[in-house]
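We begin with a single chain expressed as structure tokens, specifically the form predicted on its own.
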Amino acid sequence: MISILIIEPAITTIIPFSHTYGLCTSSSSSTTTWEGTRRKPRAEFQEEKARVLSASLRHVPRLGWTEEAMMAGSRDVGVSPSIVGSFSSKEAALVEHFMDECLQLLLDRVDSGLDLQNLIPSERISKLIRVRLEMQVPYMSKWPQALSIQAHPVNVPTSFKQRAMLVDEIWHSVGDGASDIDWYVKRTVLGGVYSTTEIYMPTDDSPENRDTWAFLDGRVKDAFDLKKSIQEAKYFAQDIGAGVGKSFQGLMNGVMQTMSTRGGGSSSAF
């Protein structure tokens, strides 16, 4: 730390340089930001950012997954829009927050008694994926933008991690407790089912997304033919790989290539 020697009559005082100019040194327990002249504890600041993100979601249908939506959300909760500058990933942070909230809502639905007991495993999986994807319906016109944000190379690791958590929770909710190689196979296959349906959904203009749910049911039915599904999962990874990191259109092109080269029908595209 640099110090300044201030000499006054009969008084010699050493004043820390940082205090002289109103700066703050970093501390693991003290502060992360200033609002005016008041410092905020890290936990309080993180909670405030979470409130801003939650409030921002109501503006996404109009403004998209943008900084403008985040600034509007901050004003809704009485926080200066300048807080948006503290988000390192901004738009990606908004999409990731939405994904986390949707996962928690899905778990809450299961815990509160979502009726799965009278369904066979494939029907349980279809229902859980449908419940989760229905949460995106209010944002569907802007979802291609969200997928493009998630497909950016910087954001891909978090996007995959969030989907892996979702797939794992779905299998647990279905009652699957596999711990061997089947654990990886089942989650890879279900990840393909979920992602393909998610990408298909914005293209669906049928009433109440009926075509999407029929598409989903077909993918889940195929998924229970694991021998076929393992190969189809490889096809999916190969075809979609070229699109990841480019754009939503790249992802869509990969899906359409998968569907056309594997036969196109509801029993062959995965």
Given for the second form:
Amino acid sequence: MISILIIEPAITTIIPFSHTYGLCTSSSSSTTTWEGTRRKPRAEFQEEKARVLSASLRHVPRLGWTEEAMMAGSRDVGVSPSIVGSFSSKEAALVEHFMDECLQLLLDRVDSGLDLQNLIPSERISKLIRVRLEMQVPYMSKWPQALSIQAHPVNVPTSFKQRAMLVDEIWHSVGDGASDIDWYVKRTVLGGVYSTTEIYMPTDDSPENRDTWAFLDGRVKDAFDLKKSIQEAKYFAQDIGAGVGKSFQGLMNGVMQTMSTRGGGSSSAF
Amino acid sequence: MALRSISRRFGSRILNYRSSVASLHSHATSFGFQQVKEEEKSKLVGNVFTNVASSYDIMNDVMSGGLHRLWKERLVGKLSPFAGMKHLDVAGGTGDVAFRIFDAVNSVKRRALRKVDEDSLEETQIYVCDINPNMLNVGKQRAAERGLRDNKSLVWVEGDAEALSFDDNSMDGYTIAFGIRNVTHIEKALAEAYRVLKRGGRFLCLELSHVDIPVFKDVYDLYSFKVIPNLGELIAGDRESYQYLVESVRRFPPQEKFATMIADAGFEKVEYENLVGGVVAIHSAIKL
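Right, the form predicted on its own is done; let's see the coordinates for the form predicted in complex with the partner chain.
Below, the chain from earlier opens the complete complex, with every other chain and molecule after it.
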């Protein structure tokens, strides 16, 4: 995924349109822009698609994650709205593009010096998830629609993969310090924290989403309550048969144990 | 009835000059399995369609067992028409595809879902272009029957696919259903399609194509050469025209070859989808 965003570190929300529009439109018609002659004579379809999708994001708060938003985006870029008809997954394409852009933006922020050094791992995780979720703030009114699009069976493989990548990258940026906890367990735990916060966020109308960040800190703390959460996550991983290396017998025992010990557990699936 | 569809992406433009020039020349000088002079082909094809115009729709139904309707639905579905679009349907004489696009844009459901946006207040324009006035007349008649005689969205134009009278970069969509086979110079028609489309505009071609599946191929050949001309005789009173039809299908370039030709005209993202094992293929591409 080619990212063509240039964002100053101070900005915490994604504003693709205003930063890239000027650069994009000039490069398609003249040969003296920073992209030089590469765009002439043929713009690649994937590039055009990415440009249209980026421009469409500006219309999402008003039109939702829909074909109308993509057609408006295509008009902004100077391309016939017909092109939207050729996107294979329509609305899902827009949502998936947004998820990719956000991930790229997150990685850029981390590389360009998001201050993580002085924080303990749990605080790092909190900060990274917060940075990532803040990118969704401009679209919060339509985010439930995006979630439902991602939950369609057809779109689940891609959305699952994108979220798995996000969680991987976050762990990687955290420094992936200690422990021999199983890799799947770590993914699951973090995935759970991220998803529950993400679902909580659209319901929050506190100023600057303060309640959401408090909720997030609470979930991260729970997850880092080591003894409790490793055990919980292990049992959970056993339930879904993920690589903890036990036999079927062990699996059944695990399920039995989980059912009897799990009370107000906070790990949720993703 | 089972519809098989295989979609293949055609990204590269490998061109073998000699063989392509030769086969284009052969298309331009072939009238079915007969050899004719290039200048004459157009006239001969014109005669065919003047003769079949009045029974064109019935014959389509009979020959394809009604399947042609589904194929056209699929074509229009792929196009995803939108309100305010400028669309050109070439060789669309009797209006099948144009009516479907009109319905798609104006359906109640669509209108209800449409958000108010300045640009969508532009008028949808569907141009139906055909070289044969008889076919256009049948189309206009059908429009009148549907109560669309005076509707400004549908415009019937007499014209040649190889030399369109429309401006450059003026169309959002271009379709040609069961028409490109009859054009004398395919590459000219493709070049014209490229010219009139806007950036981002889509080209869609529905055409009878080649079947490679072993046993089915023989069944199809048998049906084509034994049954269809007889049906033509029986229903339309015109064996020769339908003989021409089945022969011209065999002479038309196969799917991959045609996809190369489309790519050569400058189109991007050239793909094709086979329906009914290759009896019919929908080629699609985008101008960028």
